[in-house]
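Coming up is one lone chain in structure tokens, specifically the form predicted alone.
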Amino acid sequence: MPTAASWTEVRRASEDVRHLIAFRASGVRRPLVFASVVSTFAGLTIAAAVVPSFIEGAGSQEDYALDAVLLLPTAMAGLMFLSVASAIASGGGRELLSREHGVAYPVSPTTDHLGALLLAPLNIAWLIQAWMLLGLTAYGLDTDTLLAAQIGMVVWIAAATAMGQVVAWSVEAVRRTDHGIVAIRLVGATVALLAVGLQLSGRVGTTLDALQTRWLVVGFVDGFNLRWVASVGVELAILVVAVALGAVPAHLAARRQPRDELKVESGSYPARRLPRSPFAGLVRTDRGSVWRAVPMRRGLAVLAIGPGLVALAGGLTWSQMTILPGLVASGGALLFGVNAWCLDHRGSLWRESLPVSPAAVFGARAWVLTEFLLVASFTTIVLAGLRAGPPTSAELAALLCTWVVVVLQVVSAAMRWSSRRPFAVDLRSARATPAPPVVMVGYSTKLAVTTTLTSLIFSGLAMVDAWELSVIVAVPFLTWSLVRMLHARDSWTDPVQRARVVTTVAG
């Protein structure tokens, strides 16, 4: 079979992506803080595979390192199935070239799927998933066979990546088909049910050894020999057919039209009573832009029904329960919140010239964003609640404090980010991202650090028979967001930020 017009498609691809992202870069408003934030995450994945090695135990081959060489295939099983579910929740992974500018300079599919496997890692779980990894194996195994076990890790990983591409391709050609969205629901909601029973039956350990990925561990911990050669090139062949075959669903779908965008696009939506103030008709406004947007509406779903669900099956307890609303929170900031003025994008010209005041425009987006949270979050947690039992007074003001708390938090901070750092996107696209996929990473680990610290000091608070002790610990934190968020809007009042900020989502 002739293979002249698949390597041409492969080679322009490459070039392509090539100068895209030479592109990208040369849009780096800041690039000596750029070249600072990549070299940090730089640091801290070498420091995720080498630090681990020197702690006391490690490479003994017993306790706790024995376990960690135990857990290494199903934290690889792992690492494979949150590819797949972060890559089908972005709808086939991020866009290296928007939407809107592909009207005019048109890629090809192949050099979209290349360039949504570049900035797959760009994503907080996948991060901290991939150092954990990287962590295990290095506490782990001993340091004469480290560099051979860290390499085939690395080439697992990213192997585990192009899997997940695949797969996310291949559900994204399907839902745009006549029936497709209705199919990916349906399968969507039986695989959650599945892994909720397996969970129940305990059998999940087994489900994730199924997969082989012993096979390769074993080639790992004797070094450099024959074993290892192997098991890499096993990873190598998964990783390049993973690869090409990535291209195949992606061209497929790029040939149907997205239905669920063009059905929100093309909708007709007939007119309402008028509201009662200008706030009601800017909360209104702002409203229908969010909930009718198909990336807000997926992203709901995954974030209040993918975290409840996990917790559901786990069992947790309702001190537990309160890691929960910070992290459905965070997520929920990052599909818009964290630049929440490219929602009104060149409406926003339209928007300014209205006659109200900017300090209620101010208001009813955060009034709309702080909603959205909420309902996110309190989905979770009613979920989470279902085998938990009924709570003590304490684990239920200690919950409630916190689910409070760490949404005002991230509001407050949304807030301020969408002010300080606006950027130009069109979120019409399932896979678009309200901020380049750099900046979102340093958002995503500023709220993960910050929502997860607080509720933990909330979870401590939970296990103290006092639940008043809650309600006091949680007033000097609802105070401090409620000061940042006045500044916030200090800011967005001033004529000349606001001004900057509409010139700017509105290019």
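These numbers were taken from a predicted model, which means no experiment stands behind them. Numbering follows the first chain given and starts at 1. The term rigid core refers to the maximal set of C-alpha atoms that superpose within 1.5 Å between the two forms. What changes on going to the form predicted in complex with the partner chain:
- In this overlay on the rigid core, residue 294 has a C-alpha that sits less than 2 Å away from its partner position between the two forms.
- With the core held fixed, the Cα of residue 180 is displaced between the two forms by less than 2 Å.
- Residue 466 shows a C-alpha shift of 2 Å or greater between the two forms [criterion: core-superposed Cα displacement of 2 Å].
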The other form holds:
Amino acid sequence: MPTAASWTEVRRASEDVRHLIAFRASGVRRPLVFASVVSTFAGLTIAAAVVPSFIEGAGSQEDYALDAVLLLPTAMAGLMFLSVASAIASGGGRELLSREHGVAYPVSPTTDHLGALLLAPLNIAWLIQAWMLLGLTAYGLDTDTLLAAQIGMVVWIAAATAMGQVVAWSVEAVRRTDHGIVAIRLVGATVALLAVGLQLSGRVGTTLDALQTRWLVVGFVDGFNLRWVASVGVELAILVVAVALGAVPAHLAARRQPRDELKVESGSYPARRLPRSPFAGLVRTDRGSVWRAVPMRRGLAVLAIGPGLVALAGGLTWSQMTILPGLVASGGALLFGVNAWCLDHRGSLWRESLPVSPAAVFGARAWVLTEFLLVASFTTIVLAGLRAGPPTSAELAALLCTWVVVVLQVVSAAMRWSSRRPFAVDLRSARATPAPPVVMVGYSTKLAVTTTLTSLIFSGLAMVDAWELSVIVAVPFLTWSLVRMLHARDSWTDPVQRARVVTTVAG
Amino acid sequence: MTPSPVVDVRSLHVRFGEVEAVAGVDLQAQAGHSTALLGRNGAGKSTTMRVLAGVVPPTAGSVHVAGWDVRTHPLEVKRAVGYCPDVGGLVPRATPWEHLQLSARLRRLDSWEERARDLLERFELGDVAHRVTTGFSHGMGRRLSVCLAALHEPEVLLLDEPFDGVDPIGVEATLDVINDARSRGACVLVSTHLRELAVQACTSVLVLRGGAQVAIATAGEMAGEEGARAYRSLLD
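Would you generate the structure of this protein in the form predicted in complex with the partner chain, following the form predicted alone above?
Following is the full complex, with the preceding chain placed first.
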């Protein structure tokens, strides 16, 4: 079997990608809504690339505008880091056609690679980072040079995403070798230690200044000229090479068995004592479904530790830390919570035939999701707080209130969506998502907006010297989320609604 | 005097939006008897079984299982029933033993372990009792689903496509489970599209077509060449 893709293979893969996209598009249930969502995101992208240039002081080459330009190389590297991290966490990127559905078709690893590249932007973290990059460029540079710079930035965004994909496929190919999992963990730990070392030695700034992305930015600031051609030319070369090169590790990874999935599937789990109560039995089963799933474990590790380490390196203050629980809880819910009933997959019909009240089943599932999100966000908070010194009572109260409020907000939304729009999904593979990619973008946007706005309120309250205020403000938030959760429970306890959900997730 | 049926279905209709999956099924099944639901794919067999298991509510008609109305007493129905669904029927990341534990706990069973081990052995699943079911073959999954349905020796045993993709030893074990259930007085319903096995496993046969019943016959009438011809004519 060849490891590199020939041009014939690339051409065939490109055609297959087109067919798969057409196939996916034919399954869109509400085309008008889909078109309006796509238009909204396109509009937001154009707005991010243009609107900041109309803000006072934009392109003035001084103060904040100068800072924006100076930050561009770091922001460009940040996008690449994010592309690498999210592609690694999802085992090489998202699938245009899930493994289960695609098993009967000759979908080549090159097609898979190109599909994953196309789906990479359907990720709210990636979108926000890309918008920030375009916004910084629009604010920092003069309007005369803006078009040239934004073209350069768009090409960079594509190139960085393709490089992320190459790294992710390579990691996946290594992870699937004999001692691959250990090797990848060692490399990960080494990278983390290096980052900590740089931070402790105070060399983060020097390292960021040395990034070669600065060379690219220099080409963008003076408009269309030879230097711009050189910068964009380099970016295009990186893009083409990365897209082509990515097929090689994609083929290598496809040839090898996914070891962590096989470990879960062939591993033995010794019998434990009978659960204390029926509710405990339900919780135990649901916990097993979550913690034995590769995408959940891998996703949780990235979500809990990643933002925590970034916050640790950035030296966030306690009031700034209020943003973290919402970020982590939203990401955690996107691993399975937004389609929580899919955990049972084909077992849902059998589970539904067991004599237990639907309210208890709902309670157990909501509890397992809650504890999953609490564990993840608590880990992040602990990591972020290591360098922040002792908090004031107001800061501590604000952070704890944010933590509880946003987790409940996310659980309430996830349980509502789970009943409203169930999908039959097998969360067996690290690349699986609980809903189709476009739906995931909608969910992640809603969660990100809600939790970020809530966090900002508590961030402000952390600076007021009265801890009681955070608690008082938290009460209406919690009440509202609980009321909505009860509505979600009522929907689940309705036999007709429940039958629709159960038969859908059973496939 | 004829005893009252354990499963009593009258004019059952089940609608999913525009689609009418079941359009007027009548069914009476007695204790100590096994009834086969025969029909092609999409005939409404599985939906009828799901209604009897309390998983899908009926849109119209009356359905009583073990004396309970499925619409008003779904929990009592679920306590009386052991159900092997047509698709999968297993929680992907739970082991067979964990499935059995959950069923035992929710059904408040005592001293169930010996029977559970015996069932697993009879279906040759003893060696994989502590492995998650996501890696199971289709046949293994079917066999475990039958074990789960039979664990609590239910008053009504509902087996939906229990022979699908199952090897001869699994078929034999399933037939044993059906015979055991019938001999202890349980009412057994088996949904399948395999006429020969239906005849072997059951005493009477209900043929469904297009969501409605088209014939009721004894197993003898559906057996052999003559039965095959009769069945074929009912499907066309």
